[in-house]
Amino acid sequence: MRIVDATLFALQIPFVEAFAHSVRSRSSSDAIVVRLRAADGTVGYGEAVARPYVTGETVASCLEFMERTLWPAVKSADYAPWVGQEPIAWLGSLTLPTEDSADADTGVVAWNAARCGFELALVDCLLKSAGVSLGELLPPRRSVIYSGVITASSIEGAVKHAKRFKQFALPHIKVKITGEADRERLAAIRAAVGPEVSLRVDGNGAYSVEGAIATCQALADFQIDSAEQMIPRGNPQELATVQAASTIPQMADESLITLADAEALIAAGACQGFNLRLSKCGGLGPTLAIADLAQSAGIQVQVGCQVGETAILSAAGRHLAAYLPEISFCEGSYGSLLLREDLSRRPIHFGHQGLAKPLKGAGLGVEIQDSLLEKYAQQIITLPSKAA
């Protein structure tokens, strides 16, 4: 099947409340939505969330790569519909150029957000055309239980959020830490939620190796289930040093972008967990490949998200989380709990106790409102279907 039209929407949807961590504070989303139309008229939607401190992509560079590299490849391809094929092989057949090697001029580690946006749009479009749900390719093994996330706010603000999450009966909470009053912050949160709630921390690379070790030692009293990306992306052996000195399991996030990263982290014994994020890892195909490698190596996996994801990435993340054989934690599907308006016609955010059922509709299983794409678009790029 041929893809004949593409439109890119660079969005800015206000948040209900600002979200902060050690690298950035945000008050609105900055997602890029990819809308593709097939020759039979079927329309599919994908989403990319560019983060310069993760993959090196910015909104501007992501849009440029989509237009310059991905769209020419997509419009020239003839895609095979999924009709009872092996799902992982079919997803892998949606070949997209990624230019994974580091780009010294732009600082890009991999064009994974851009690739994810187009891959999800292709999956949504091709499966809708066949009347098939992604859940048929990736059959759900379970309902999904989502975590709450406490931003890098004041201790008073953190306790307020912790109590709200406890009222919502969320069993898992992740806490953003920055190196300022970490022990006092975790002590107050643990006191607010009690001993039964799972707590984990995320440093977003704010610590040195020595600082990460000291912080993990200081927080060990509070029953921390994992410490995510305490040090910056770099030599996996440095993360292995932190892991060896800490009783808290280390989880790689920004250090885990490509399959090669996963192989290097495993070889170094750098961590006990991988945080899989679709936009960071390049879409469903590459993310599933990393998950398979992790399972073979005995590495736990968490399905994470990018702050400000809309219903498109939320839906894809839920399919992934429901399908994987085992996950330690899951994040995302905040929808209108974070966004002033989400893009889907029906809300898909999680409910009480963080519980969310698998999605069943054709494609990704969400109905996107074009009117909201136009309402929140800061930039709309219509890509030519034919060479000039």
Contents of the next structure:
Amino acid sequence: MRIVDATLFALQIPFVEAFAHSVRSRSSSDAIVVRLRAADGTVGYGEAVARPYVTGETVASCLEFMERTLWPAVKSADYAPWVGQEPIAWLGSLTLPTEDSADADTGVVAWNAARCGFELALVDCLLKSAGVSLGELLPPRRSVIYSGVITASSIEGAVKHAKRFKQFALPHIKVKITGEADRERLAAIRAAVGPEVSLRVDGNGAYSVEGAIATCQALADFQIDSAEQMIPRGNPQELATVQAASTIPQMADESLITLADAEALIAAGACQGFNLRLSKCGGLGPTLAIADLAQSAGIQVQVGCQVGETAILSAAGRHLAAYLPEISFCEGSYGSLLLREDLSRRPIHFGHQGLAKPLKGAGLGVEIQDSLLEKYAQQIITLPSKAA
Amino acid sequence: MIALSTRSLIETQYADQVRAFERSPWFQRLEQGQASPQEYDAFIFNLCQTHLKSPQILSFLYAVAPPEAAPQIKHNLLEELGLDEAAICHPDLLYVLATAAGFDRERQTRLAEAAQAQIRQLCTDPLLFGTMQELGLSVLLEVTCFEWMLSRLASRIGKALAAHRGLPSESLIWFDHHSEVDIRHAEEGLDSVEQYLAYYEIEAEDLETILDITFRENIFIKRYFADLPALAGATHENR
Ligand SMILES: [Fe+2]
Ligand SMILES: [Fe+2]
Ligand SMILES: [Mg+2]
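Same protein, different condition: the form predicted on its own was shown, now please give the form predicted together with the partner chain.
Everything in the complex follows now, all chains and molecules, and the chain you saw is the first one.
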């Protein structure tokens, strides 16, 4: 099957409320949607969320890489339609090219958001063309339970959020921490939600090794189930030092972008958990490969998300989270709880207790509204189907 | 220190919502005659969309109302449908407004569909609350907050549409009705919230959280101005 047409939508969807963590505060989503059309007329949607402080990609460089490298590869390929092949191998066959040469001077760790955008669009398009749900390839084992995330605003604001999540009976909450009043923050949140709710923290690399160790020690009283990316991405040995000195399980997020990262973290005994995020890891194929490696190494996996992702990435994340043999926590599917409008016709967001059912529709299982893509597009790039 | 009474806690929230709306750049632009005809029309469309399904929403509230509040909500519902002594169907008044604004058949059809879509969304959105009592409270708070706002601002909005959009007074009866009638409604609305809280034995802490969830955005700006482009100095986020 050939892909004959591609359109990139660089979006700007306002948030209902501003979202902050130690690295960035944002008030709108800057997701990029990739729309592909196959020769038989089927249309598929993928999504990339470029994060300079994660993979090094920016919206502009991501669009440029898509146009320069990914689209030529996609339009010249002839994709095997889905006819019941081994699912993981078939998904793997859609994996998109990386570019080794330019990376040194661009500061890009990997063009994973861009690759994810195209890969998901291919998956959606090819499966829709076959009339098959991604859930048939990745059979769901369970409903998914989503976590609430409390962002680094004032402690008063954090407590408000905690109480909302308690009202919604979310069993898991992640708290963004910055090194400022961490103990007070966690004490206030723990007091607000009670002893039953699982709490974990995410430092987004704001701490030194010593600072991370001290903070984990200081927070241990509040029964923290995981500490995510306390120190910046760097030598896995440093994270191993934090893990060795801490009773709280450490989780790698920004440190885990590529399969090579995963191997190095495992070799160093750097952490007990991986945060898998599709846009960070390059799409379903590469993420499943990392998950597989993690499982055989006894590393727990969390399915994470991108703040400001739309229903497309949320749907793909839902399939992943429902399929993986075991996940510790899951994030995402905030949909219209965070975005002023989400792109799907039916709402994607979770309900009471953070619960959401696996999706059943063809492809990724969400119906994307083109009118909203146009409404929120800051930039629309139509890629030529024939070489000039 | 004595905690705020429930009633004043709620009224404070309503007053904050109304103040933020009144001071918002779009409200000022519309009231001061700075908006373009298309912008006035977008506002009229959104306002009609917001209120066209009021009878349906009130009938939901009637269904979940405690016995003390039920007669009042039933009366509101009948009034809304034009089945009381006044015999003026409020959705019809909104169509009169839309027609006066020059909305053609196609635009009025879109308006009806947009209003219906809001009901559909209410029903298809996964429920975050654990029971109907919290959802009912949240809807009741929003409805009574609208009444509270309209009782204070409806006539100003109507005047602005007459002065700057050139609409005749016959087309603005909806605003007259909501500014005069709703002064009483607004007070009765607060009574019904209190009755609801008592009947379902909702604790103060849960009320506070449900207030916070219901009013995390400015409900008026969200409903009336959502599709209008952001203006400089807009404070859409966090009220
Ligand atoms: Fe009315
Ligand atoms: Fe009324
Ligand atoms: Mg993280």
